[in-house]
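A single chain comes next, written as structure tokens; it is the form predicted alone.
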Amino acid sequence: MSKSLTRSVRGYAALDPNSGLAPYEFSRRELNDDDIGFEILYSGICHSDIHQVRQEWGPALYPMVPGHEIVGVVTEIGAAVRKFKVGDRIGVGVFIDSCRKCRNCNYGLEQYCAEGMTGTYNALERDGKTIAFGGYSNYFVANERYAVTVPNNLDLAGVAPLLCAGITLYSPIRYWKVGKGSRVAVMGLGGLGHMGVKFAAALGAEVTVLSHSPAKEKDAIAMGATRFIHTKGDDWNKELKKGFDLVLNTISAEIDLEPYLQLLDTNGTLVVIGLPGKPYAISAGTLLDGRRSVAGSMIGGMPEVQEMLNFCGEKDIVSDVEVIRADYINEAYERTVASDVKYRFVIDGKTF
């Protein structure tokens, strides 16, 4: 099959920053020869969806159909597609295109494309005209390069958040070579943080969760953490200083990094993963004391996303989710902002 008629799609969209999301019908493009079309079975709700819908990260494109944690089953393929076949379980994440020719793209680091990756939504496609609509819908079309295969043993609802929350933690954990004997601290046990705990523990690391929510201790231990620290008071870090090789900061709130930087041993690194509203103030003296580093990491390229899913298949790792109907999206947004979810909302695609 080389072409498909333009398909009418049901989804949810924001028409402006203030009115919430509502049912919305639109059309997906015809399949190109290297495209796949698939029925969306589950779509995760990421906190970045909320930021973009509410235009908290700068000017946005409306109408906006959010969603970049998308899983489903292939229903059609273009004539040149070799990676997938009809019936395959499939996933699409944070981006749907890149320049495909720069050094980063050639190295499989499409998330750092020199010309900029094309976001799955709230972005213009490479033609510079067409608004990309995301996964809060019942059907999707994507180039086969930007989709991945989902192992058959994994629950699809739990897989959806792996396409963003999962790879966002897997990528730095792999880059900084976490393994047996590594001492890893995870700041925050939310949609991002809980995946960091699961991955680091599965790789044999000693994992400590740093959280302001003591009620999450039992969950943290069940996910593989060996220690839980309640970050309340001025001296919570006193016994932990210089005790970690890697600190993963999944917190999006504006916080003081100083007590966390003090946790790093010689040559240790604090990786910024969450996106706060303002720049951090960092003490040069704390960095100099032990050749400490502060770094950043953003999702992963297509080879690494597939590697992560294969690893999840081997270790039986998925995200902890609460599956909702599409008509519950606005309530789910409010609960996400209030940190009232364990640990990711996922929309049932059949309810659009």
Ligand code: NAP
Given for the second form:
Amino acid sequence: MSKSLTRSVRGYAALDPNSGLAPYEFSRRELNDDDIGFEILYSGICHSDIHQVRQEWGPALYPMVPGHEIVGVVTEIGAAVRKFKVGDRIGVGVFIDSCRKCRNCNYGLEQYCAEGMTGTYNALERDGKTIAFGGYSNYFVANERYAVTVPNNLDLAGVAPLLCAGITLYSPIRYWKVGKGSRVAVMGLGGLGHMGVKFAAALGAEVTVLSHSPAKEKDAIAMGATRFIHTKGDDWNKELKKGFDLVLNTISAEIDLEPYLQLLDTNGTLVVIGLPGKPYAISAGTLLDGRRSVAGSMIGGMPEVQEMLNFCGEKDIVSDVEVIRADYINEAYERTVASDVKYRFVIDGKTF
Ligand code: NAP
Ligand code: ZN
Ligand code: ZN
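Now show the form predicted in complex with this ligand, given that the preceding structure was the form predicted alone.
What follows is the entire complex, opening with the chain shown before.
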């Protein structure tokens, strides 16, 4: 089948780093044999969208239609599609392709593809010339390998953020074997952080939220945290030092890691997940004391995204969302940057 660009789609795009997002019409390709076409019902707003629109991670590709937390219902399938049928509830996350042959792709770790994953937006597709347009739009075409099935019992608006915020916390929580008795701290109660609290609590861990927004305490406890610490002043960590096995850093802003590193007990790990764009300074002395580790983790591969959604289906876990119209995106960005989000903005796909 041809890859001609004929399908007209309505979305929102940024044309440069400074002007915000505005309505934008564009085309998507006709379906290849292994493609699915779907109507987008909800699209989450990730802080990574804001970093990229504003070029906080370096030069970006415009026009940019952001959005990599996408859920919808299949409306068309290509002749060779096996995983999906028309009417299925599906999701697409942070990447839409990868080399499909390297070691990482073969292990289902496509996010670490040797050739680099193909991002859902702010990227060129693997033909090297088509700009990938993301989920802030009403229709999507995806290769079936890079889409997942959404359990039927879950509210779709609350599922959208699982495609990035959810998997990004689920993956390190599984990798570092969080379970009953684990002492876990979550830095920042935003879109990612609140999913970390829910997953770690569901697995039986003792969860402490470290937040610079004291008004979030009640919500944190309702999500399953056992303790909430307001990270104010120089002494906030005094009683907490050497008290944690795993510290998950989801903070979007530049911060001093030192007081958080001091929280790790012997052999503990601080996982860097937030991506403010500038390097962190790390004190060698603090790292040596107690054989502490600093690690990183990036989203999750396709098999793990499906595993995470199945886990959410079993445990009835979704994101806490504020559903907005497309014309509210710019305000939602301002509120997200101001940490005023409960706990993920999700755009109603019918409003594009
Ligand atoms: P978000 O919803 O804006 O949450 C970030 C939270 O960080 C805020 O709610 C706030 O929590 C805290 N925070 C913000 N500014 C702060 C400051 N100046 N000092 C201390 N704390 C501050 O963002 P998100 O969508 O969860 O994304 C978080 C970060 O992860 C972003 O940098 C994003 O790009 C990155 N990310 C990484 C991956 C990955 O694969 N590793 C995937 C997705 C996103 P409190 O109000 O509770 O303090
Ligand atoms: Zn994201
Ligand atoms: Zn690969």
